[in-house]
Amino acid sequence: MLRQYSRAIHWFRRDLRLTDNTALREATIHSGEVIPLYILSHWEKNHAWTGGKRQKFLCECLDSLAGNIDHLGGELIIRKGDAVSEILKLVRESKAEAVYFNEDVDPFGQEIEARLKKESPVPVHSYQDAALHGPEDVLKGDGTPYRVYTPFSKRWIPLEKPKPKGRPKQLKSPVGIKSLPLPTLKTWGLQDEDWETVPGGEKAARQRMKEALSGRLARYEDTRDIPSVLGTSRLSQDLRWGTLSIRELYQKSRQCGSAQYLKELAWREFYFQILHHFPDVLQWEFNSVWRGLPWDEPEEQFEAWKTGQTGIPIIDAGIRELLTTGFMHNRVRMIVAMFLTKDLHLDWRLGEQFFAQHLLDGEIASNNGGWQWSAGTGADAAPYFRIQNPWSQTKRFDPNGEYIRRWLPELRNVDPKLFQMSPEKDQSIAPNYPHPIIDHAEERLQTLAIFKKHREQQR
């Protein structure tokens, strides 16, 4: 086959794998040599949108990727700084004739892509890889985007899905290209804390996928809302960082008969297209009726929420799971998020930012969509008057207190029935556990009044 280029750069971003990597595959087909490149951002320790657990996971993903590339005969090149400047610098140094990459799904990444295409002296080839269908592929009959999940999913589900295409058999890279060392936590001045995060990298992701497909996804509809059991896929971080291909996961999930899980993948792409067509959701409420809601100022109660010290066990267990593992069970995420917005009356953007700092699977579109759903302000959101009661949610989804006891050791010897009802005034569930910082019934009524008054003012 005639090669189009003698040498090209593949820019790794959120596609940290070799298997079914669209842009990488195209680069290896059309180029004699490929320079695999990853660019570290100028991340600071107190950055608002990422944290140490995420950086640790990234380091493990890059270490795995470098080893896999080495086995194919190539070398992962690490650079740091402004992505466009570093790519153009490498083009000059290496005499590369083209640049390949997979497209981002958020407006920040897309802005960088536009700059690169405008400033690059060599051809730039980009590909849709993070989703099964791009944001322009699933539209209404009149060509406008969907704003509600159910009609979107009815259009999305029957569409023919692209098939996975394997991995390169070899990856020939030029020698002598300068590279920074693979990053560690020390690269960002961080120390490895007592975290219980899942391991990063393609090999670990594929093992997780194998375990999920072995039977867990077939039972997904029955177990997905029970936080004490391993009933979800646990693959969200692997889709976020691209250590798994969405095409391969979809194909194998369909074969194992998990219809409900496929609907969850549709939710992911629904939020992708919401962010694409309505990028203002990152700053404003999707439903314009709710813009300007009078949120309270974050003070002591917000600190109690962030540290898992609210005195409400299901809330505290979820936060402590997040702080320890970089993960929070999806049902608990909804309870925790609705508690912040409806019980504490705090701005959903505060919670969105906090989750983004700690979640390994922190996907901008899904994180924003989930928080706006819980706040009642987003696309296809829960109505403002639907306010989850953390005590009754506990009774329904963690009746024996298994999840709560795991993450709150101070409550391990407490009767789990006490996790299902608010204690008497000025009492706590256990001597070494705080009294609830709010009364849910009172805060619920206040929220209903706030939303009702605001809606009437908009008329």
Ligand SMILES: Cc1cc2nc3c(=O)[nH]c(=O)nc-3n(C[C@H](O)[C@H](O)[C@H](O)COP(=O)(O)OP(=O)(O)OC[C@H]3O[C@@H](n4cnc5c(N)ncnc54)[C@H](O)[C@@H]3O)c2cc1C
Given for the second form:
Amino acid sequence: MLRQYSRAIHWFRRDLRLTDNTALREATIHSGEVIPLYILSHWEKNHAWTGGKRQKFLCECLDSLAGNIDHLGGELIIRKGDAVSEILKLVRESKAEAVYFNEDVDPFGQEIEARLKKESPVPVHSYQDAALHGPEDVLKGDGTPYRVYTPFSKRWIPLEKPKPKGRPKQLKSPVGIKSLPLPTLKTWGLQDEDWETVPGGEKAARQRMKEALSGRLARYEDTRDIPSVLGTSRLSQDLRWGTLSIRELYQKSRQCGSAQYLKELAWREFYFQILHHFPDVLQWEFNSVWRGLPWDEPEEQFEAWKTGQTGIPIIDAGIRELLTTGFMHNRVRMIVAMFLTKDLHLDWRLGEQFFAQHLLDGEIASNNGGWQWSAGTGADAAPYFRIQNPWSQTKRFDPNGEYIRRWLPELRNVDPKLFQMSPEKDQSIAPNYPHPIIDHAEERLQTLAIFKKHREQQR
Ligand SMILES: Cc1cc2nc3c(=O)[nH]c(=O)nc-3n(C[C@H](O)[C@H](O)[C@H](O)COP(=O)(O)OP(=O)(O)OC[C@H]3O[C@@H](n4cnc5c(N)ncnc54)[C@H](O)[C@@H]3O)c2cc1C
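How about the form predicted together with the named molecule, since we already have the form predicted alone?
After this comes the whole thing, all chains and molecules, with the earlier chain placed first.
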């Protein structure tokens, strides 16, 4: 076959797999040799939006990717620094004739892409890969973006979905290109802290997908809201880092028959398109009525929330699950997020950043969407007066206290009924467990008053 280029670079980003990787596939079709490249960022200079568990997961994904590339006859090249400068340097060094990459879904990544396209002396080819449908593909009849999930999903669900395209049979890359070693936690001055994170990498992700598809997702509708049960896919980190292809996952999960699961995938793409069309959501409340709400200053109560010491078991269990595993069940995320904003009256941006540091699946669009939904400020958000009561949520979703007891060893021998109601003043649920830091009924009334007053002032 006549190839367009003799040598091209494939820049890996949030697509850390070989299977059904759109840009990589195009690079291998159109170029005789492909240089697979990953560029480490100077993470140690920006602790705000990532953390140790995520970096560990990234190291594992890169290890696995390097092994898979080696198996096909190539070599993963690692560089560190500003992505555009590093790519241009490699183009010069290697005499590559083109650059391929899959597009990012967030404005920071997109800014780098625009710079690369402007500054590159060789053609740059980019592809939509992270979603089933790009943000411009699902618009209202008048060409404007959706702001509400249900009409978006009604349009999204029946659209024909792209099919997965397999993996390259070989990957020929040139020899003698300089590379940094694969990163370890030490690269960023970190140490493993006995985290219980799931292993990263394409092989581990495919194994997780296989397990989820062999029965679990067929029961999804019945089990997805129960945090003590492994009842959801647990594949969010693999979609975030691209160790699974969304096209392959969609096709396989369609066959296992849970319509509700497909609707959750639509939520992911709903928030992608919200971020694309309304990038200001990263700074501001999506619903402009709620801009300028008077949030409290983060003090001891925020520390108690961040360390799982609020004295409200479902909140503390959720945070401790997050700190240990880098994951928190969706139902618990909603309770924990609403508690921060509606019981502690703290700015949703504080919670958004904390989640981003700890969640393996930390995804700018979904995290922002989830936080703004919980705060009542976002696109299609919970109305401000819908304030979940953490005690009654516990009764409903963890009636036997299994989830709470798993994550709070100090409560292992406590009657689970005590997790469902606030203890009397100055009492606590167990001797070595704190008294609740707030009274939910009082804080709820205060939140209603704050939101109402703010809305009136906007009129
Ligand atoms: C405050 C808050 C913050 C969140 N932050 C993130 C985040 O950073 N990254 C993230 O992927 N999800 C986020 N979510 C959504 C949701 O909690 C997770 O996607 C889900 O818990 C992941 O577990 P799973 O893969 O087993 O999900 P499943 O229940 O199996 O769902 C299937 C897939 O659909 C997508 N999905 C499901 N629910 C949502 C949703 N509400 N919004 C967007 N996508 C969804 C995910 O990709 C998920 O893997 C957040 C939710 C809240 C309330």
